[in-house]
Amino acid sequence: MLRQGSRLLSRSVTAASSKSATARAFSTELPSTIDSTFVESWKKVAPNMDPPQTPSSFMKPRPSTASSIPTKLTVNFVLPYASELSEKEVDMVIIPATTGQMGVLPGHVPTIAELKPGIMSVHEGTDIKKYFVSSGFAFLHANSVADIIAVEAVPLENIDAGQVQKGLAEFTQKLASATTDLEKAEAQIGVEVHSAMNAALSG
């Protein structure tokens, strides 16, 4: 009996489940919505007051997504104090994502991506352009517009490969004295950028 009130409520369950995975729409696609007994409600209550906004009150839309897949790529590339590009249209770019380089396309597939300290590269046909970014985020929208945001980026033809083994040494002696916990965190950070831009550099 106990194995069929399981078999029953597993079932239930499922039936449940698949029905509101079915129903439910994503958040971005619903109408924007006032309850207005709520507002009838708070004006009663506090009449020389606006009625609190939701968070689906700030939501836009999800931009919208072309039937066939587009030949460009429309990058925008953002630091905290820059724009390095803004709704440039190229062939590719390659990211270096914590899960490994990234490859992206025209209609690749929404993602979003965390970066890690290595070289981003800007594909114009003939052209590449290449960036040493130190972290940050890239968001890969349906309509093949990817947003790329860096913490630091410079290009790559910037680097000074004397400071960068320079760097790579004091870091390095840094990590073997240090004896915080502060002090090795500070110091493991400056050994692995500067080992990504040595690296960078020696490719």
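Positions refer to the first chain, counted from 1. Note that the rigid core is defined as the largest set of C-alphas that superpose within 1.5 Å between two forms. Source: prediction; values computed, not measured. First, how it differs from the form predicted in complex with the partner chain.
The two forms, fitted on the rigid core, differ between the two forms by less than 2 Å at the CA of Gln165. Core-superposed comparison between the two forms: the CA of Asn143 stays below a 2 Å shift.
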Contents of the next structure:
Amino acid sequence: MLRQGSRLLSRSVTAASSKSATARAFSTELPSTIDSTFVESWKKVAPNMDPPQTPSSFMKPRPSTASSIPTKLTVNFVLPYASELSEKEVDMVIIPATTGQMGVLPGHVPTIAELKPGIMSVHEGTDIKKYFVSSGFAFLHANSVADIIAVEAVPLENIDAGQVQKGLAEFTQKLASATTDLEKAEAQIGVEVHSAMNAALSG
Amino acid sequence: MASSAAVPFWRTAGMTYITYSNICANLVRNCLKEPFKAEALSREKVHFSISKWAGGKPEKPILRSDTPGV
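Now show me the form predicted in complex with the partner chain; what you just gave was the form predicted on its own.
Now the full complex is given, and it begins with the chain already shown.
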């Protein structure tokens, strides 16, 4: 096992040194990711040493934002166990952000939104597809790509109204009888999620 | 300098975001109609065993499993 250790170590060292050697060759060609004030102050202090690489100089440049707003929004909607929508071009999505229902059109301001339990609708022409999202995040990028991630998202038809009502009654009762902070928080989450599902089914 | 962001109620009760998110997901799964509910619950089954180590030897493992008897 220790014999393997030295082989693995030397492999990682040579990989690092070869990568930094090639990166050094290119570093002057990526002015956008080099901090020029840092480089200048480095040269004043240690003129004979190359300035160190920073992680940003190894990164690919960010995808450029188109100068004109694209006509379609590209949506990637992923769940931990499935990729529900992958690079789908749509006209608009409405996401249940904690700050309220947010409509996202192509050219939306770059935003990171935390999602609350609620309905997410994907609008493509006259088609509207609705999902109930349990919680998650939406990352809206400058190039009109929206990455929406959720832990659980189901089409509204798959929700059982009877169980929602039962759950709502159960958690409302738990909220009234809760003692510790944690119990209260759990009961409140239950009430919130079930009310959202109720509203989704009747709305 | 006091932070001005409003803290969600679950955070003040000591819960993390992941715990909150997993509780929400479980509640939604429990309200699904039949074939979907069975699929979702079977997908989320976990099975693991933990053993604490003391003095270089593992102690009796704790088994956490949603498929009993395995």
